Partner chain sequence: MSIGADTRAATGRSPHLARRRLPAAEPYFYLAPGIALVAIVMLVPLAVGVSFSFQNYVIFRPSARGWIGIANYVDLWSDRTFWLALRNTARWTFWSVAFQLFLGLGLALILNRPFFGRPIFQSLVFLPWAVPTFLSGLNWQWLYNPIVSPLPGWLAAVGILDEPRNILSDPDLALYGPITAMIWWGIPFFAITLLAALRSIPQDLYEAAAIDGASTWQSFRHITVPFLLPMITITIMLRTVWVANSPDLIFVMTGGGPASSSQILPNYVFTTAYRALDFGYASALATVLMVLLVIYSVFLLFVRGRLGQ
Amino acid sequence: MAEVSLRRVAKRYGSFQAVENFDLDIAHEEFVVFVGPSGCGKSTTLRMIAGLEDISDGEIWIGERVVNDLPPRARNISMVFQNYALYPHMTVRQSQGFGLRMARRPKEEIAEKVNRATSLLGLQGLLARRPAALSGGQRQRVAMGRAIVRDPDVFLFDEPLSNLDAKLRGQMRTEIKKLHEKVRTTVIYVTHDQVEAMTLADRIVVMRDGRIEQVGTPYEVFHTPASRFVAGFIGSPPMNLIDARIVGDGQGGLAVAVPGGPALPIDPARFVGVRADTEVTLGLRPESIAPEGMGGPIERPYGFAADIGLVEPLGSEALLILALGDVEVTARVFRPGPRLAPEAGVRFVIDLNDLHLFDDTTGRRLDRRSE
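Will you show this chain by itself, using the form predicted in complex with its partner chain?
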């Protein structure tokens, strides 16, 4: 059993605050993904959990113990590094067994565990090779094997797939997910790729500038982003974020007015704290805007006419760049027909149930669900 808890953890490099006030409880066997832009402190946090970096403030618990002052080897964790950090002078077999040999385990036990990891990862036939004679994907697998062999309480991954090409990355992503089904352990996985985060995670931790921006399931993070930053970071293509204004709709209700464009009525039951004549950021997912008749099921349609400026066909879907008032927004169409082309005055619908509003100054979500 290994829950991992971080209590108000901070990391300072001199006067630079790399991680601050990091509070998180990770359940046993949970797969948690830290995601965020480059330099936001993901690796630093992971390395503090691993014991490779001193903790400036706060406490880290693994299982029943505070591990702040324990060296990495006393924490019973494994880590897969971004560049794999394989021992170049050891064969695959030797490096798989390295941890167990250092712990002076009996030979039969080492052989058995190495064999198990080998068959789990399909490394048969590579055991006598050195890292220099392996492909990138194979090295990645060996690094994972080395981590598995030791039966750790917690697995740490630091961008393990970022050195692979797109296709292999997809395959390995699936494999990691399958592996977690077989080897149930607590996993903390760092990536800056939001697709990896969405597909792998039980829970996603979105980070920004050393702080947690939102913690939630992939569904929550996608459908109710806690802030403008999360909204723009999760989802591909990213959510359209429009500087807009709340206005009265003339019948006692409220609407959000796109500059130079339509005013979209908003549901007063949902956006309770919103008042007229305030600036907000309006968020619209590309998939909740579609030409009439081409969208999926739309709960509360709102129709308007717009000019399609550009079409980006992607095969199974297409991105349309259109003018909504004075702003350009992206719409996403699934199963586009062959004749999609730039065109003026096309009828579009927006799903009014899929509006996101964010406070103009704080960037926080304006929504009853987030309170």
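Please give the corresponding structure for the form predicted on its own, as opposed to the form predicted in complex with its partner chain shown earlier.
Shown next is a single chain and nothing more.
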């Protein structure tokens, strides 16, 4: 079994705290993605797991061993790097078997494992080529094959797709997902691309300033972000975040008032402990705002009129920039049709079941689902 546990792991460079109090348990065969902005500590954490960086505090467990003091070669991990790290003079076949030859494995075993890896990754016709004769996607598959032949307990991926163009990144995401289905091994994957995180992960670890901001499934992180930061980071386009205020609705209930705009009723069973006359951040996903008749099923619609200031057509969908009171927000419309254009006084609906409230001071989520 190849569980990975990080217990209060920290990394300091002099007075700079790169990673702090990092606690995480990763199950055997789980695909976990570390995601966050540049400089949040995700690659540093991966390199500590790999043994390429010493830890300043805490413990790292792989299986039943504490590996803090073990060199990388003794941890039974394989790492795929951003720049592929292929030897330019080696053919694909030689590169695949290099690690096993260095470990003095029998020739028959090397041939068997190389053939298995190249078959899994569709590299059979490329075995005699050197890196200069390979495309970026082929080089990345070679790097993945070199990792597979070692039969590691854990695969580590450090932003492996960042050098590829958009179309090839999409293809390689599919390849990596299929690979994990075939080779059921624990995977820890680092990326700054939240689309990669959402499509690949069993669980996502959102990081910020060296700390874990939220751990959850892609569904949980998207639909119940634990903080204002996660809400603004996960989602493309990101959640609309609006400085707002809790007010009475005139009927004994509460509403969240948008500056210069509507007061949206709050479900009292959901938003527990929210009080009138307090400042909050209101979050609205672009998908929860739509012109009347153009959105999907909405359980609790709230109608309002707004001016469409800008239309960004994206083929099967469009982004609308509109005024909600004094605030500019983005709405996302699927299958918009050819006539959608900037226009005044358009009727929109907001799904009141998709309101998100965050504490104005701490940034943490305020509703019952965050408890």
